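Shown next as structure tokens: one chain only, the form predicted alone.
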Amino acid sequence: MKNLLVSFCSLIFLACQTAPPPDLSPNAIIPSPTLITYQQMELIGFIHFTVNTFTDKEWGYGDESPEIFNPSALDVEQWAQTAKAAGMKQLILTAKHHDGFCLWPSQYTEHSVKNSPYKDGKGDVVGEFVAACKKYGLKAGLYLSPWDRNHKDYGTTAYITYYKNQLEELLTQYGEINEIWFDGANGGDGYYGGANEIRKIDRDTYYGWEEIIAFVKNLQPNIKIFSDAGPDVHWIGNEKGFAGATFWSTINTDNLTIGASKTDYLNSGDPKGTQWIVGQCDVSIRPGWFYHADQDSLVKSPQQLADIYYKSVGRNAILLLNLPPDKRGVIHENDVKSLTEFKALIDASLATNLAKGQTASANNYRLKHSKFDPQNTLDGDPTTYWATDDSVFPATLEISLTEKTSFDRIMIQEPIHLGQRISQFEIDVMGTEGWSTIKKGTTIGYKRILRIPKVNTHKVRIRITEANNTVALTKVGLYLSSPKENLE
């Protein structure tokens, strides 16, 4: 019996031993699997395209005739398309402007593509633009302006209902719609159904964005809902495309209002925000959002486009770029051409990671275990980090190339479904007279990309200084990018 328990007890102690030990305890705060799965999108597409377009406006003031919009070749299979070779996954588009005109058949307004020569009124951009990108493979977003400079009752309750209404619309007839985007324009000058007049609202208490939110969640539970305070997506608090430099996907929404918000707030997150927002970077490829003639010469060129990417997606964020298609109801070939590129250049400059299966090492991993080793970082599998023990600062991680080789791009990746940590760190290359630092940088987040010098060199050190819990990195890699990037 005695021999009996002894090898009971070393069974036990056995499989204790080759048990895999758990994950690291995650933050306080971290983001939902739909929000990862969001993020990975990295870049989607913006489609700004109504009345202003053949008025040649930014924002119509909402005594527009639904007459003008008479595209000659609307073909949102081009916007797909367009979007698709791109490798954009989601595009967004403006179902309602500021100027009131609905792209689609709404019963509950006389303003819309009902009452235009769009296919003689029977046309719904719409529900074209949903099958369009359910076609390609995209995901769809629509966008509604919570300002209305057409309608009559704007500033007052009935005006919230008719928003509802629209919102239902939109979320019920079209299936799933993967995000809506309630833009921070509210109040002022406006046609008001003829009243000519300014309309101002109180941004706090005027739509009751708690309630529509609620709506909007009971419509299409998954879907995410973008504005300067979320809850799912917020404005990175400029039209530039550009992340802060530090980038927290953590922030604090509780002093927040929508279109009126601080935005080197929004700009930079908060190490001690409460929520998990996903940042969004929302630029045009052209100086405006709506199309225009004079602006085709405007377009920026891919390393423009590369630039911003760098400072969006590379900071921890996910881009949003604009594409306005013209009069003929298509992205222009300007456009079309200028993104092609971009996304050569960059598949160019991230399509080999020159780390990838070579050699990692740590001055410390967690529990010695295989699970947390270094070389985790380079295997390819984002599912698979390095830690370490707790309290380990610096963390240091050492990457040995098999001969000397030459980069100017490095990415780092953090597993986010632990949470975001690190806060500060240094990159460090080997030379004929020791180590050196090259780089000094403070978040990392989803992922981090940096710009740097070209070096040539078989060692590579990542030490990090400061992180709010345990230090973990589920992926380093090290890119050579193509001379063309710094063609202008």
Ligand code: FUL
Given for the second form:
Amino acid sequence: MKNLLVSFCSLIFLACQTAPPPDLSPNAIIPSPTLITYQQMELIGFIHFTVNTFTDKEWGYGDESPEIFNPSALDVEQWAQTAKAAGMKQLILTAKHHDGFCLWPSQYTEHSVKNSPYKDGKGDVVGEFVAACKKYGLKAGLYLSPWDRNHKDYGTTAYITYYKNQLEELLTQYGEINEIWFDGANGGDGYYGGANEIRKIDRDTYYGWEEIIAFVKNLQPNIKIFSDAGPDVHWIGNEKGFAGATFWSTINTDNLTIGASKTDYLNSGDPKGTQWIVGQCDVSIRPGWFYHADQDSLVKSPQQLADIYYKSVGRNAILLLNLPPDKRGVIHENDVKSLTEFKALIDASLATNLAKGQTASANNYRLKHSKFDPQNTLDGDPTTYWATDDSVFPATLEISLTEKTSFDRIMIQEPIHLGQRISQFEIDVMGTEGWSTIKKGTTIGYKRILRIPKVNTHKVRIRITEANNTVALTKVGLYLSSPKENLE
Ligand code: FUL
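Please move on to the form predicted together with ligand FUL, as the form predicted alone is already shown.
Entire complex below, previous chain first.
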């Protein structure tokens, strides 16, 4: 019995000795697992398609006849295939834009596909779109414009009931919807059932956003709600697709109002933010959000799209790229060509991580335990990370390459399940005269991709000089970009 007790105690002792130390304690503000999964999508697509496609307008007045919605060869699968081939993980469709025309046969209005020639009024573009997304493994999102220039009741409480009824249709009839997009454009002139007048609303109170948000979450608990105030995903403050070079995923919602948030604030986030809201950069592949034949020659080049990618995905945000179908109902050949070449460019530039399998060391690693080993930044595993002991500044990670290597892109990632921490860092490379600083930066977050002039070296180091908590990094990558990135 005594022997048994001794062996038992030694087992416990051994277990205590080998048990891994606890994780780094997280910041007070961290993303939910759902938002981490959302951010990992990185690149998603927008589909702007409605009566405007046929009237050649950007904002329909609301007096369009449903008869004009008549795509000759609508192919929702081409949308999904195109998005999938470009590496997008989700598509968002304008189920209703400001003109009020509904791409699904809503029972609450006559202003919809049900009165159009499309499939003799039997079509349901929303339903077909969601099915195509599902078929190609994409998440589906919907845009339902709060502003409605067609509806006679816009501006009164009756319209809010109408809006909620429409939300209920969209969020109960089509299976899982991953994102709902609440646009900030609100109130102005319109048809309004024939009144043809200007209607202004109070942005703070009219929609009763808190109640609408609760209503939406009740119908689809896993949905992400986009607006310029979140609550899950927020607008980046411009329609050019750029996040700030300093970009925090935390933000203080007290400073935000849907339709009236300060654009600079949205563009940088807030290190003192009280909520984690993912930043989303929306931009169109063409000058307009809707298709216009006279913009066929103005499709953004693969190089322009790559630049946008670095300033969105490469700055800790989501890129939402708009691909507007034409009057046939397909994404135009020029757009597909540019998008395909953009994807090839990014793949060529970022496919080979030259730091993989190389050696990482650090001035400090937590408890000198393998769980926090600097080598974890090079193992390709997003769940492992390097961390220092508390309050070690600078925290320096050094990568030694077996051979002198040329690179001009550096990817750095923080383990954001612990929060966003880093606010100042510098990158040095070893040359014949010793270390020299080639880049200074601020935030990192989920992903930062830095473009630097090409260097050829066998040692690079990242010195993190300021953070709001103990430093941790999950990944460092070194890449040599495709020479085609610079050809216009
Ligand atoms: C804006 C709208 O007014 C544009 O038409 C477009 O839908 C864009 C994505 O959002 O606020």
